[in-house]
Each structure stands twice: as C-alpha cells, then as structure tokens.
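First comes one chain, alone, set out as structure tokens in the form predicted on its own.
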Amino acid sequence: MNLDILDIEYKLTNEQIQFYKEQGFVKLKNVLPPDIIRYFNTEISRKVNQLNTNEVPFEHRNTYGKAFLQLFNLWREDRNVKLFVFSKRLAQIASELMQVNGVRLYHDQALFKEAGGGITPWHADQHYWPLSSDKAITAWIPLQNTPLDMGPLEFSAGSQNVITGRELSISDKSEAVIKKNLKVNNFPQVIEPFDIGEVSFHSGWVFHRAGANTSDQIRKVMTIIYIDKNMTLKEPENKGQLNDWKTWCPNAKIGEVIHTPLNPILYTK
C-alpha cells in the first residue's frame, strides 16, 4: 500500500467544477483507492471505539442521537488519522471546487451510523458555522461501499441559495419544514449509493440529509470540513455558532482571518 496517493493531485474537470457551482455538491469516483480506504477504515474505527463514550441506550436518544455516533478532530488524537485528514489531494479538490487559492481545516468528524440508526434530518451545515462567506465545503468519505440501505448522504440539488430552513438545527422540525419547502419548490432530491473510494463534496449551505441504516452493518464515514484560507470570523448568530467559535477556532477574532493552531492551511496554490 502506498500512502503517497494522499498527496497526489486529483484531476478535476471543468464540468465537475461547474456542476458543484450550480448544484452545491458533486460526487467524485475513485478519489482514493480501495486499499487506502480499508486501511483508514481500520485506523479510524479503532480510534472511534477508543474515544466513544456514548452510553445512552438507543431507544432513549433523540432524533439527532439516533442519527449517528459523532466524534470530532480525530487528527489531534492519532497520527495515522492525521495523515488522512491532512491529505493534500482532498484539500486540493476542495480548493478547486470552491475556486479559492487555498483552504484551511475547520474540523474533521467521524460519523458512524449504527445498524438500525435513524435518519439524519434535512439541514444545512453552515447554520452552525460562524463564517463570513459561503466558501466552506465538506468532504464526505465513506469507509466502505455504501448502498442505499445503509443511509448514504442525499442532496437537494441547487438548494444552496434557499433561505428558508437555514435557521434550523438538525431536528424533527428541520426534517419537516425543509422537506416541505424543497418539495414545493421542486428541488431535485439526489439519492445514490457510494462506491468504495467515491467521495462527495458539498457546500455549507446546500440542504442534505441521510436515510436510516436498515442494514446489519455500521455505516462508517469520515468527514473533513474545509474553509477558504482567507476566511474571517463573523459575529455568531446563534448558540451553535458561538459554540463552534469557542470549540473549533478558539481565540480567533471577529472580522479577522481564522488563523489558529486548530485551523492549519492544508493546501495552497
């Protein structure tokens, strides 16, 4: 196995960049080879098992808690996971899709949807982020083949400019309100399986969800959130944004570039 692929450029086409610009997401085949995915499946799963402290019985969790096990900034906990999160290949894709000159890390998170896990309600990630522009993007990296019964990520194509629902955190209410608005306005809902090595990238404002995991296996996903390397911090507009400021970019100052030890530049042209 050759880990050098993590830092080798991925050739994006103009069509793929334009698709992301118009639709707010794009799915890319063969971003990483299967042996690399399998290796990091093992490494990330090991760290998740070590760090997971969720002892609440499944039946006593709320909708958010039933959606997935969620652990953050694993790059700070394990040097092998750091190699993955700091991949120049993935950061280069993020930078080119957003058409910026480089990207910083916002944070990473492992999202493990347990067998029998519930839906992830409709939402827009940037509801939680105190960021001054829309130049933020998430790489959603399944650590195995992800058929429809495992609950792959679903997108509302082109919804990144929709305002209704941006004020809602992930909840039963966000599922109902956003679903209704997107349906009324005829935004296409894209629901597709993911092959091993396939990665999606989505805008912070595009609406997305995931179905329940009705399989007998854990749906394991690693996500990496990137921001424009020149992104500045804005005044938080809700409790989630205030929490993100304190947690993922501590000591950053409102109106200034988010340059902290937790937000290193991962790629620059």
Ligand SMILES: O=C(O)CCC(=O)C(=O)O
Second form
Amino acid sequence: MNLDILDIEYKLTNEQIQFYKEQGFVKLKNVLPPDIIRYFNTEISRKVNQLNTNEVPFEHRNTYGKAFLQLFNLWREDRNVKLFVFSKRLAQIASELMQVNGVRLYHDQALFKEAGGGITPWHADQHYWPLSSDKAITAWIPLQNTPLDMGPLEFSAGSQNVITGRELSISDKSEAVIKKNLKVNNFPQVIEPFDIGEVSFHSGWVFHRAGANTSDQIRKVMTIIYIDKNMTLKEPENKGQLNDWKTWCPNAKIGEVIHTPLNPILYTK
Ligand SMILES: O=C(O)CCC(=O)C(=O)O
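Mind giving me the form predicted together with the named molecule, seeing as the form predicted on its own was just shown?
Up next: the whole complex, starting with the chain shown before.
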C-alpha cells in the first residue's frame, strides 16, 4: 500500500479555517482516500481486537461503558498504526485550523461503538485536559461510511465559549444538563452522516455527542488529539485532569511546555 498521501499537504480554504474559528468544529471531505481508510480499518481493528479486554455485557455497563470500546495510544503498540497517527497531513490540518505554528500529539484513541451501543452523552473534552489554552483539537476519523444509524459525531455549533456544563464528566447528567442549556440558548445541533474519507476536527471546548448505534455494524473510529506545540501544563482542576497528567504527559511540569516522549511534535510550519 502506498501511504504517501499521509504526509501530503491538505489544502484548507480560508472559509474552512474561519468556520472552525466560529463554530468550534469543521467537517472536511476527502481528507484521505477510501483505500487508505480501508487499509487502516483493518490494521486498527486488528489491534483493537488484540487489546480489548472489555467483555462486560451491555446490561452491566453504565452509559459511558455502553457508548464505545475505547483503546488508547495505539501508536505505541503497532508500527503501522503509528504511521497513521503520525500523519503530517492530519497534523497540518489541526495546526492550521488552530492557527498555531505546530502541534504535538496529546494522545490517540480508537472509539468503537458496537452494534447496539448506546449514546455518547453531551460533553466537552477539555473538561478532562490539564491544558493552559484552548489550542487543543481532536481529529475524528471514521473508518467506514458512517450513516446516521451508526451514531456519527454531532456538534453544538458555536458552543465552544459556553461555560455551563464544562464541569461535567461524560454521564447521564452531562447529557441532560448540557442538552437543556444548549436548547435554551438556541445553539444549532449538527447531525450529519460521514462519508468514507471525511474527517471532523473539533475544539476541546465545543460541546458534542453521538447517537446510539442502531445498525448491525460496529462504528469504527480513530481519533487523534493534538495540542499546540507550545502548550503548557496547568494545575489540574479535577480528578480527570490529574489522571490525564499522569497518563498522557507524565513528568510534564506545571507552567512548562508539555514535551514528554509521549508528546512528539507531529507538524511544524
Ligand atoms: O465517538 C464518539 O462517540 C465520541 C467521540 C468524542 O467525544 C470525541 O472524540 O471527543
């Protein structure tokens, strides 16, 4: 398989960069060709199947547990997956959308919503991240066409400056409280399928969720989280942030640039 495309520049338009700035997310078509996505579907699925230890039946899982199987930092487990996660093309898009001079890896995660899997409740990712600025972004990369019945990612457009709900971990409560607040304040909810090769990028503070997977196929998604290459660590404000510090950037120092071996620079302008 020729993987050159992983490192070839993606031409973003000014409109797309402006859209991200205003709405807190953007969906981009044709970021990667279907054959590349299919190839990495196989590679990533193999790794997820090897590493997954969650065999708890749905009825014994909480809402978070029903949302997806979640496996982290697969780049450290497999040489091929590392090529995908270290794609300059994806990192360049992240960097340009955030208008920074380069990005580091925060971590990657595979999010496989099983057939019959439940909703992903409303939340903002940065609730969990001990990061000193909002220059953090997730690439959400479906590994197949993702129609509405598989539970594609949904966004509350323009909600990245809303404070209410930021304090909530992913739960039934976050789903109820954030949903109500976004509705009262009239934020548009964007619910659209994803074509194969389409990728969304969302900011750490924009509220998002996903519907249940009512299809009979697994909704396979790979995500890569990038931070500004000059991002500094802030004093953790909750248990999740403390845990993230220990897990995704151990030995980083509060007030200093996060530059541990787990956070390589993936793109510089
Ligand atoms: O894939 C999902 O269902 C949720 C993904 C998500 O919340 C994220 O990538 O930040």
